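To begin, one chain is listed below as structure tokens, in the form predicted alone.
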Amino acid sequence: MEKVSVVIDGRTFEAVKDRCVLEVAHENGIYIPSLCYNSEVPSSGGSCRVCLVEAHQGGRMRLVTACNYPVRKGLEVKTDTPLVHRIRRGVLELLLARVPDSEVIREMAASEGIAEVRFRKDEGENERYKCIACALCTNVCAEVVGVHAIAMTERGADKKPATPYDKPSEVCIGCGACAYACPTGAITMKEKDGVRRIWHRDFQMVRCSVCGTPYIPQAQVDWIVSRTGKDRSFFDKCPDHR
């Protein structure tokens, strides 16, 4: 793999080239915000808007953002200028005034001074709750799992993950991932005397056959042995009595 310099803060690090900003400089130690970013998932980034940079290359100064910008020969990345935070700022207030009832939002815009927002806060009951939709949660249901039990319906300020025509999904298998990968915790799953309930299904859990702990859904066992012929007995004890 090809390796190039590229600074950082001042600072000039040796990364593979085409790797994105963000990953770099996370292995740094340099912090960029992020949400929408999950390196298991091809596809995802670029959505949530938090993470831009400023990339300076061949004499010419860009925003960027730090998750999908790719690393090449003398690049230069500057995180911390006041333009950068000027530009994040408004993304979050943007953020904080879909979902003020995030905490992580809420958490992100007080580290950039940002207790109340210039604009309509969607307060109250509404379907999206915490979601920015930043689609994370289907990218993973497709592409890490690969069921495609969600997508993003709506368009603009209404945009949202749900199952078709937001029904059970006989394709979902309960397996939480997209719970798992949101970064506002926007999804709800609940477990509670061995079932799992989300996206309004029930799922029966497999209990772990030494501790008794329920630890996976009976319809992710069935998916699993059905795409890779696994020996159903493997899923008896749960990962901390194999």
Given for the second form:
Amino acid sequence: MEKVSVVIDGRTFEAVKDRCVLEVAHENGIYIPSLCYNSEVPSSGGSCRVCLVEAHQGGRMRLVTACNYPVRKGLEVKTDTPLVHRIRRGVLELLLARVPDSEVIREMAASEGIAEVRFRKDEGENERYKCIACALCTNVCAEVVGVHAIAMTERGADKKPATPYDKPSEVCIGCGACAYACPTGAITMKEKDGVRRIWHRDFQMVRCSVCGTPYIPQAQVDWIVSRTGKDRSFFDKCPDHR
Amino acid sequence: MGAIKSVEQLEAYRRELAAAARPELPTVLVCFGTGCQANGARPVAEAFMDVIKEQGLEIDVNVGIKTTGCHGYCENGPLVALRPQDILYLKVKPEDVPEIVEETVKGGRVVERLVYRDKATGEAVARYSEIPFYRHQQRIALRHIGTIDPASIDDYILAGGYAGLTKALAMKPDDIISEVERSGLRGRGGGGFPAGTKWRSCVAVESDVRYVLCNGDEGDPGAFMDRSIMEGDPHSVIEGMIIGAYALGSHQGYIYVRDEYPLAIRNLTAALEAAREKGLLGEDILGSGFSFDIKISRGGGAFVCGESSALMRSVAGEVGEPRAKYIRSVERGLYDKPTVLNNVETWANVPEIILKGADWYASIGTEGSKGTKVFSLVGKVNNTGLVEVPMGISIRELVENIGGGILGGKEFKAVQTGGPSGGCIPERLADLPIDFDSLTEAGSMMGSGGIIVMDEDTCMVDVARYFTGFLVEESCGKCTPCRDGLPRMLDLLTEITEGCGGEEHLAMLEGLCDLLTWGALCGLGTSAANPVLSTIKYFRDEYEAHIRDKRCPAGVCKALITYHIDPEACTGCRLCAKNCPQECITGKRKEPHTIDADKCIKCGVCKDVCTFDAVRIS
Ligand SMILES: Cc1cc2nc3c(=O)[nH]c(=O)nc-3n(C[C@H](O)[C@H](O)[C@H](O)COP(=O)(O)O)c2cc1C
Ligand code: SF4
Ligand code: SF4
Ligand code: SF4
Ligand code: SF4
Ligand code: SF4
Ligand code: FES
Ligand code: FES
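Now that we've seen the form predicted alone, could you pull up the form predicted in complex with the partner chain?
Up next: the whole complex, starting with the chain shown before.
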């Protein structure tokens, strides 16, 4: 793999060409906030804009999203400049106005010195239920799970993830990967008496034959079996008791 | 005839067409652009056919009738041009046809009542080329529009079409790129990126597959330059793309056209078919060994689909949404292959550049912006329509010479250029040359060439609010600054126009503009600040009047104005009272009337109907 050297905040690092700035920075202990990016999800990133940093290259400076900007030879990144903080504050103030109830956003905004927003908040009938429309959930479902149960619908401020026609999805396997990936905890997944409810649908959970804990939806087991040909009995026990 | 198998055969075919053509024959050209068809061009053309058929044998005048693309003067359609007399008739009705045939076609006389009349001087101008709207134009991209039948490839070939291609096929691909580089041609789709540079960086990427794309999305409201070219001269775009593909080593092209342009789709489809039949597209083009074909890709119509990454996703059958990526499409574009995307007008210029040479093209225009540009001139000017002028012409020349000045003798206040995310330039800067860099420096942009002229009755805060509202609707919602910032910007502007804006509103607006410009993902968001910033920059006093004095100087913002009747000017004609939807105007006949301000909904009807200019706004 071709390696290049890249400068981040004045320090020089060796990095694999075309890896994203965010990962290279994090591996070297430099903090850049992020919300919509997950290294396991190819199409993720680029949407929330909290990871904007200064990229200096070829005598030119641009603000770029660290989560998908490739490191190349001669790149110098600055993550801690007045411009970076000014724009990050702007983004966080808008996110806070959008989802005032999200603890994650409140904390991230507070770390940039924002406690209150000056703009109209999305409340009442405009409540966005913590969702910042970052599309990480839909990307996870499509690219990691390999199911296309949800997609981003609507445009503009109303953009949101949804199942087709907001009805229970027939292809959803109830795996919950979308909910685990969501940066703001905006997807409700509830479990009661061995039944998981997510995206308007109830999923019967399989119990571990050893400890009796319901640990995986039957639909997910069926899906894995049909996809991989794995032996069904494998799922009798939860990972702790295999 | 079938496929043409060599450059020599094409030239022979052109000579054959020329020998068969009889330029001395009277020709009636009925504009069949979308605008004129809507105004009733078809019955007019049919009336001509009927009269010709009826009289044909007796009078030994052979009249060729053609249906052409838009002349750019749609407002006055249906347009009928007559050759060889070089006469243009406006607003022609089927009833006028027998007279036109009798007087002009047979007698060579002008039918006075159908000719153009200068709105300022009242002078009649019969000759097409002398009409001020056309006299100041220089047509390269629109070179054939209105003079050839877009459905006829023979017309195009006879007019010199595909000669650029034959010249290109004799050149080295690299030399074609150099020629385009030297011409200084910059993309006409908005960004103004040098076309030659784009091509050069695409060929530099190693790949066995490459694509050339044509952007015919044209989502700007009121803009129709690309539509006119696709409808009126589709072969010019196709020829440009074949030349580009040959230079780039591409074998597949796509033209992306919005679904709302059915005539463009039809004419392009027919033109592609005709080009294939003639051996100008497909395998072994003109016996050169080079193969290339073009498909039409139809777009769903959202404004943002015109953005390059969204367009490529849409062509590939995905959701037409911009993608966050920093790898350029010349490296990884459509289907992740090196791709060159150019705008319709950009492509239409290419054959002329190759045919006449880079030096010729570079001699037109300004230092940084070569050639001509097509503009859609609309708003408060006397002549509106499509115009093509050399780059560098001043805003004032465009408004006064071609546009014929401001409608109704009002004062010229500003122009808005560059589509919904362009900016407003005030009258005091009207001597500014129109080119990519000057417009950007002034806080606006060239965009795709929309120019809206505004007069004294325009409120600049309201204008900013209007365009921001458009962008709110068109935001795809993918990134935070645009998705959540634009609606807040609209809130602030609306509050100002409603008289509830405070001093802090301006600072908050400027903050959001800063955020959009630096932080948005695609061009829609990064340019969305232009309407707001440019109006704050040039018309700050108007914002302040709304905020501090709760006053709308232009008398537009309803919350801040009241209607009343000037008793001195009112003649008591009762016209306003009869038309008021609220029935809130009272007064005796021949005595001054009054408006009950409590009931008035500020619809403006009274002001519009009063012929004595007695209704005032304050
Ligand atoms: C929101 C948005 C809409 C656009 N719409 C169009 C369009 O309708 N037609 C067009 O040619 N270019 C449009 N563009 C510009 C294209 O992204 C691209 O730059 C252009 O097609 C490249 O061709 P050119 O270099 O010949 O101009 C748009 C850009 C943005 C950001
Ligand atoms: S729970 Fe359903 S929607 Fe969520 S990732 Fe799994 S399959 Fe997709
Ligand atoms: S639900 Fe969560 S992951 Fe999905 S779009 Fe909303 S914030 Fe992003
Ligand atoms: S700037 Fe606006 S249109 Fe462009 S990607 Fe962001 S939200 Fe979508
Ligand atoms: S239309 Fe004009 S002149 Fe006539 S009554 Fe109304 S205000 Fe007076
Ligand atoms: S503005 Fe409309 S409602 Fe008011 S007085 Fe005039 S016509 Fe009547
Ligand atoms: S983490 Fe980079 S844009 Fe969201
Ligand atoms: S359609 Fe006829 S002039 Fe435009």
